[in-house]
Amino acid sequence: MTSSSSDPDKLITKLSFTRWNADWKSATTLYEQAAIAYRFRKDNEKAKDAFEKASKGQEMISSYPSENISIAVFNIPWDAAKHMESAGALAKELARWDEVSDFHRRASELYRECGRAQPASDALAKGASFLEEKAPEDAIKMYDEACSVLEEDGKEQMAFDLYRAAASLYVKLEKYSDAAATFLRLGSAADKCNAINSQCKGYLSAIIIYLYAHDFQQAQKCYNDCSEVQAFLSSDQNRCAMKLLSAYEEGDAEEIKRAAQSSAINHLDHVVIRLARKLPTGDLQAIKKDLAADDGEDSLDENDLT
């Protein structure tokens, strides 16, 4: 038989009996027992509802002077966000994808209260792969957002994982151009850390992405850009992409698959490879008509004389 101290439903009765507006830490405590036991039993709905109300109180428990000014202002809150989270983890069992949402967002406030980014982009990356299917474009604002706390605390190396997370479901929404200004985003973070080979992969990356979405000036435009960083100008992946290009210029497919197979393409991410596999796409005589009548404007300013 269940005793009262560990069936839910006694405690959860037991509280009818607390003012739980005036006594936080008891009413708190046995939300606590009651979220546990409810998660146990697998009573998912009981168990997240317990969770958002002990994550409440240990939040109004932090907000009251304590002897000891370091628990309230650091130990209380991080509770209420590892509660904040646990709803949220049960909030996607329960397919509720707004409040998995909303949760894991709450979770990084209080982790930033407590002056934890780490901890704070991790519930957000949290919620963003619980997401992933079901809401993508959530799921990459959420990434975002991620990605933001970090390189605010100046810990953009950190983030890196996230950044390809979010450039993995741009693509897979078919949302290009927000796939490779992500993949420009990691590499801008990786210069402020000297993380070389993961700057240059993010920019060949971009200049992939825009290929294949038969973006070429882009491509080309992004090439440059990124060439005027050193490092990316003596790397493999800049030789990789300057071979793509050229091409492309000369509209040879054949040599566009070789480039393809290159290993500085291998070593890229996944979802990259496969799109760099199935390159060129796109009209390639189109390009190279264009690229013949760009130089024919040119060579005709040049011997303007009016």
Second form
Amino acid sequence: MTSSSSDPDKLITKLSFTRWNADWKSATTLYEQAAIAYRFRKDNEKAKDAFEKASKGQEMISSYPSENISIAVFNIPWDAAKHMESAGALAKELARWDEVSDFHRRASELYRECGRAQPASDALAKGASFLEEKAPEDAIKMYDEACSVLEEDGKEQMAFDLYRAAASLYVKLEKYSDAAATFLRLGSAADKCNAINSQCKGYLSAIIIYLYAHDFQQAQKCYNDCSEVQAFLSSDQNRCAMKLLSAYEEGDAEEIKRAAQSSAINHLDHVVIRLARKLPTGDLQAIKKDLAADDGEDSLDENDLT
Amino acid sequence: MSMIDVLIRVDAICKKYDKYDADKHRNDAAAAGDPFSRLYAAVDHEIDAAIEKSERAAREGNRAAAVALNTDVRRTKARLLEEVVKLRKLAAKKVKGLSPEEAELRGDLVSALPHRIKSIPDGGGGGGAADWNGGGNVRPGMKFDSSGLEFISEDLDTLKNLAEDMNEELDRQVPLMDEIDNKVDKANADFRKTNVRLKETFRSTRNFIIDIILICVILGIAAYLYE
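Let's see the other form, the form predicted in complex with its partner chain, since the form predicted alone is already up.
And the full complex, kicking off with our chain again.
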């Protein structure tokens, strides 16, 4: 085992009088073998390093034209990306969170060079899932990048789970407006794919999150915007949202609790259901006063002929 | 003289001088000739008969007989509701000798009839008042049905949600399946090409080996002959 790991180093680094070029191909093969052997032996540190070097080797190989002259094709860095992902998984075992993020990002870039958006997004999503507990901010960024990769490639339908994961992380970090914005983003992605059920659920989730954050104005605006979508207008989720908002307008806590128990809410994400069960939050009377004040201003405007 | 004696005496005197009561006679004359009054009296009588029948059905021990009585009551109720329509038309007509207050009273009586008819118990949905209250039911069995309907409604909601999610998932899988299909076709074509090339290589190799074997055999024979 040690001989196979030392040989690649010699092949690459020891340029001598007889050796003018680094022999990446043989070194890469040896590094791959070494990495697999170290992983089998549960020597994660050395396996991670070996995978990293194997990935680098594959990149170097893929940057040169194929040896077979009849096939004038550049090799694609697919194997480089796979090795980088494996290195990232091992970095997670070693709790090296920076390296997890770097390796998975690099793997995603390599997949994109291969022209494969789905694996690129999967690599970012995997890295983000590893970082959820320890580095949630980084995880959210990676989820965001993963969603963008799929959106650019026109594969929004594959991104729904990523949107939900990102939104639940935002809720965990108590960034409610960002969470609601993510659900609205899910809604617009679902609109493109004609996934009406997910679209309506996304809109309802956004409204519930705004209400949980006790931002009734935003919830109302969100509802008004979403009502312009025909699909949402004729859905069960719209009826549920209407009941909830009218209960808030009346300041009826019992009615809010009853509306929050409805079946349309029971089929949402569990994170959103938990928020809905805790409604109402804050002072309902304050909302009523704000609404009354707004109505007063409106009536003044109507009567004001100047 | 006690009070009861006084009342009996008053009734007797009223009966004796009844013929001199002009108002009553006029009303009777009007009633005898008035189609509204005749029809109303008939409907009233039938309502009373239907109520009595339904009470008998409730007391009836034999289920089949009770069912027959209840069916009859329901048929009567349906027929009476049709009669109410005729009564409404008759009440709207102007009758000679009828004061406006009495005309209004007729209208009120006709409006109250549908409620009276619907409130006749017929063993199918309980009393009208109970229905209108929305909460109470005549039989305990009805309470189970409404809560059972709620369970069914919740389950249907869940099924609807599952079906919609499955629909979306299948829509998501369609382009992936198409991609797999294309890749498998490509791999299949490559496999066939490789197969053909291997066959050619094997054939040429086989010929070469056969040639060598034949040469060795000939050399062996020649060596044997020379020795």
